[in-house]
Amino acid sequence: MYHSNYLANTLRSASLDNDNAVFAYLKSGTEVSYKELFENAEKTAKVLINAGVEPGDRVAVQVVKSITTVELYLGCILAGGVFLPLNTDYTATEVEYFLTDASPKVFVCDQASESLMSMVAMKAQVANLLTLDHTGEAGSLFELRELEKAGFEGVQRAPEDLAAILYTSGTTGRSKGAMLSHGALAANALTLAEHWQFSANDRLIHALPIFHIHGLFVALNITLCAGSSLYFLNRFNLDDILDCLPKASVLMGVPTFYVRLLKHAGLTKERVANMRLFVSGSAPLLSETHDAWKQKTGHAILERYGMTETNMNTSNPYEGERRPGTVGLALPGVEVKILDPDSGQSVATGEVGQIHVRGPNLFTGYWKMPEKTAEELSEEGWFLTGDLGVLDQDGYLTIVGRSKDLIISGGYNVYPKEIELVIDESPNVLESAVIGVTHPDFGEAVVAVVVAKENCQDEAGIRALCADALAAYKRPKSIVFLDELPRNTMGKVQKAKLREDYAGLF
C-alpha cells in the first residue's frame, strides 16, 4: 500500500486484496492483472528516480497508447513526479514549446521518432530522453524497467501536491498548462465511480487516447478506483468495439463513436444486452444522436461536462432523466453558477451567461502563468470556464457555446448553439457549426457551415427553418457546405480553423 502517496494510494486501494483480478484485457488475448500492473509501475518509478526525477519534477510523455504507458503514468505518480502527457499528433515544433515551457527532467518519446526528438530535447535542454516503441515492449524505458525489481513504497505526496500538467489545446494564443493536484484527481475519480455506480464487476471498453482528461483521468482512474476491468483498445475501431460489447458493461466515448456505431448494421439491442452504461463527453452530443441511440439500443447515453482545468463538473444522472442536449446536474461537491459577463451578477433561470464552477475537482492554476490564473480562478475558488450556458429550473445545465465563439452582429449578441439547433432540425442536415466572420457593415456576420445528409445541400430549406425560428439578426448571412467539419483528436469542432478559413467571405 502506498500510504504516503495520496493519489497512488487512492488508485490502488480497491484492488489491493484482489491482486490477481484482471485490470486489462488486451486485443492480443493477453490479460494484465492488477499485481502485474502495479509491479511494473513500481519498477518504472525506480527507472525515473534513477534518471534524476525528484518530487515535483515533470515527466513529459509522447508515445503510442499501450499498457506500458499506463504503467508509466502510475510509475510517475509513485516517483513523486508530475505526469505531462502530450498529444501524439503534436509536431516537433509544438513539442519543443511544451518541453521548453515545462522543463521536464525526463522526456519519453516514441522509439521511431528518437532521432528527431533527441534534437528537440536538446534544444529544450531536457537532459534525459527515454523511448518506448508502439507496442510498449521495446525501447530504452522498457529495457531499463526489466532490470528493476518490484517493491517500491511511493514517494510521499500530499493531496495539495502536483500530480499532472495537461496543456489546453491552445486554439487561440499560447497553450496553458493546467496544474492538477493529487487531491483533485482522486476526488473526481472517487465521485464519478460512485455517481456512475462502478463496481469490481464492471468491464469498460477503453478506446480513447490517454493523453487527455477523458481517457486518462476519467476512464482509467475510475477503473482503478473501482477495482474493475477494461478492454484496452489502442484506438477507436468499429469492429473491435462491436466485438467487445457483448462482454462489456460500460463504454466511454466521444460523440463520433456513437455516430459511427449507429451506421453499423452490427449494432443491435441483442449485442448491447449486457451493457449498463454509455457515457459521452469531450464534445457536444447532438440530440438527434441521443434519440437515435435510444431507439436502436434501448439505452439513453449519459452526457457529462468537463474540462482540462476542472476534470468533470456535471453529469446527467445515472438513475433519473437523462435530458438530450444537456450535460446534466452538478456532481456531488461541485457548484455551478451562471453570471452575466458584464455585471458579474447571477442571471435568471433560463438565461444565458458565463459558466463558473467550484469544487475539489479544480486545477490549482496555470503553469508559470500567475496573471492568467488570477484572471480565471478567483480567490474564492470559482473558475471562469469560458463556456456560455443556461441552467433550467431543475438544475440541468445546457452549454450554448464558448465565450470566444459569441458573435456580435450589428450590436446584438448571437449564440451559435441556438442557430445550430435550428439548422440541425433539417432532415437534410447531418450537423452544423455556426461561426462569426468579419463583416464591413455588421462587424460580424453569422455564417453556417453545414454537412449535408447524402449530399442534399438544401440551402433554401435551411433558410426557411431559420426564418421561422430565429430573429433576422441571428439568421446566417451565408451558408457553406462541407463534406465534414474539421475536428481535433477528441472530436471537438475546430471553430477557430473555420473562422480562419472563411475570414475573407464578406
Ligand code: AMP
Second form
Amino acid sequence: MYHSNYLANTLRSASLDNDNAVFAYLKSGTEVSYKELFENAEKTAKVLINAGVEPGDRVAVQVVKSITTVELYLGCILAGGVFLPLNTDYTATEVEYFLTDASPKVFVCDQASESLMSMVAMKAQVANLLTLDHTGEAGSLFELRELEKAGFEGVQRAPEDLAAILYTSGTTGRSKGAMLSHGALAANALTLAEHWQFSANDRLIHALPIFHIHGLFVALNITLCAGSSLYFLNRFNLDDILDCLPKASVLMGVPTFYVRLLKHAGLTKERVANMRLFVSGSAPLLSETHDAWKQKTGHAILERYGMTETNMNTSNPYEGERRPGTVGLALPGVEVKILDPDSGQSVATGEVGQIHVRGPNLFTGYWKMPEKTAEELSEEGWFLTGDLGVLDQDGYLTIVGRSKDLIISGGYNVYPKEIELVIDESPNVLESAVIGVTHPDFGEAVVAVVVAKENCQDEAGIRALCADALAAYKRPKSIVFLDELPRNTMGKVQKAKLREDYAGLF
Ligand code: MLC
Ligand code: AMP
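Since the structure above is the form predicted alone, I would like to see how the form predicted in complex with the ligand looks, so please show that one next.
To see the whole picture, the full complex is given below, headed by that same chain.
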C-alpha cells in the first residue's frame, strides 16, 4: 500500500497492521482510527486530483485546525501535490503574496472568509477555490470528499520530490518558500521517533498549530511513524491540556506553553505521573523555566533545535543528561559546525560562531529564489542557519543569539523589516525600528520605535495600518516615539541599544 509514494508509505507503515488503533482522541469525545484517517485522506486525494492537481502542483491551505485538515495534508501527499499551509491569522494582503508567489493549483480557505478569499484567489490567478469550515465537517472540500470512495494507491513520488513548501519570513521583508522533499520529511520523522523512543503506546497532547513544522511535521509525522495516538486539541488551552495530562505520555510545545502551565495551580507531580516526555522548541527555553518545571513536576524538559529549512537538527538526549540552556547534541545523521563569519574557518570548542548544519533533513532550496538558496545552502550541502552558537567539549550546542534580525514571539517568527515597511507607509512616520523586547509570556514581544513627522504621533493610524496588513502576532505590542533613532558612526540604527533601553517594558 502506498509503496510508490515515499512519504505516505513512511507515514503509513507503522499503523497498517493495526488499522483500528486510535489515531486521534478529539475533544468532542470522538475517536478517529488510523483506518478512517487514511480512508479520508484517500478520498481527499481524489478530490484534489479531480480539481486538476498533478504531481508537483501546490495546494495552498488556510483553514482552522481540525482532523479534516490533517486528512487534507495526507491527501495532498497521496495526490502527489505540494502542501502549502498558511497561518490562519494571515490577512488578505499576506495571503495574496503567498498565492501569487507559489501559484497553487488549488487554494483551500476557511468557509467564513470565502468571499474575501475568492477575490484574493482571483487576483493571484488561482483557479480552484475549495472551502472547509472551522469544524472541518462542512465546506465544499468536505462535501466533495463525501462523494468519493476510499481506495487509492497514491501517486508515485520519490525521496527527492517535493512534499511541502513552508514560507519563512525573510530579512528583506519578503517571505521565502522553503521546499521540503519527501525524503527530508521522512528521514527526520523516523530519526525523531526513534530518538525520542516513540511507540504505539504513546499518547501525544497536540495543541500546536499545524501550519508550521513543529505541529505539522515534528508532532504529526512522528506520531504517524510510530503508530501512536494524539489528544488532538484545536488550539492551546490550559484547562484542556491539564485534562489530558493524566491520560497522556508526551507533550510538545513552545516555551510559552510551559511558562503558562507553570503558573497554573493544577500542574502537580500527581497530574503528570503518567507522562514520559516533555519536549520544547521553536524558541529559547529559559534555564529558569527548565529548572522550575523540574522542581514542580520532577521532569526535565527535553529541548531541541530546528528550523523550517532544516527540520530538527539537535536534541538533548532521551537517555542521558538534558542540559538546561542548551539544545543538545546533533541528531543521528546530522552534522553541526560553528564557523567564524569573517574567516569562514571552524572556531575552537567553546567559542561563538555561525551555526551551519548538514544532513538528510535539509530543505532543497527556496522556491523560485536560486540566488538566495546559493547564498545559504552550499554545494557541499551545508546550510547557514543565521543562528549564533557555541559547542562544548561534549558536543552540546548552545544558541547564544542570531545573526539574522529576527524576533521570536511565542514561537512565531517576526522579521522586523516586514513590520517597518508597513509602519513607514504612514504619512506621519519619518522612520521606524522594530525590535524584540523580553516578554514574560511570549519570550520576546514586538516593539516599534517610531520617529514621527512634524511631531504627529499618530499611534492609532500606525495600529490601523498594521491591522490591515499584518497577522495579529506580528503587530507591535507597544509603540514608542523618539525624536531620532540612535545610529552608529556608519549611520546604522543601533538596535542593540534600543533593545537595552526598552528591556524592562513588559
Ligand atoms: C497570539 N498572539 C500573539 C502570539 N500568539 N502575539 C505574539 N506572539 C504570539 N505567539 C496575539 C493574539 O493574536 C492576541 O492578539 C494576543 O496575542 C493574545 O493572544 P493569546 O490568547 O494569549 O494567544 P494564544 O491564542 O493563547 O496563543 C499563544 C500561543 C500561540 C503561544 C499558544 O502563539 C502558539 O500556538 N504558538 C506556537 C507557534 C508555533 O507553532 N511555532 C512553531 C514554528 S516552527 P489580540 O490582538 O487579539 O489581542 C519553528 C521551527 C521549530 O519555529 O524549531 O519548531
Ligand atoms: P522558523 O524559521 O520559524 O523555523 O524558526 C527557526 C528559528 O527558531 C531558528 O533559526 C532558531 O533561531 C529558533 N529556534 C528553534 N528552536 C530553538 C530553540 N530550542 N532554542 C532557540 N532558538 C530556537
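Residue numbers count along the first chain shown, from 1. Computed from a predicted structure; not experimentally measured. Note that the rigid core is defined as the largest set of C-alphas that superpose within 1.5 Å between two forms.
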query: Same-part call for P370 and R463, two rigid parts between the two forms; finding: no
query: Swing of the smaller rigid portion against the larger one between the two forms, to the nearest whole degree; finding: 159
query: Displacement in Å of the C-alpha of A467 between the two forms, rigid core kept as reference; finding: 40.3
query: Once the two forms are fitted on their core, CA shift of L498 between the two forms in Å; finding: 7.8
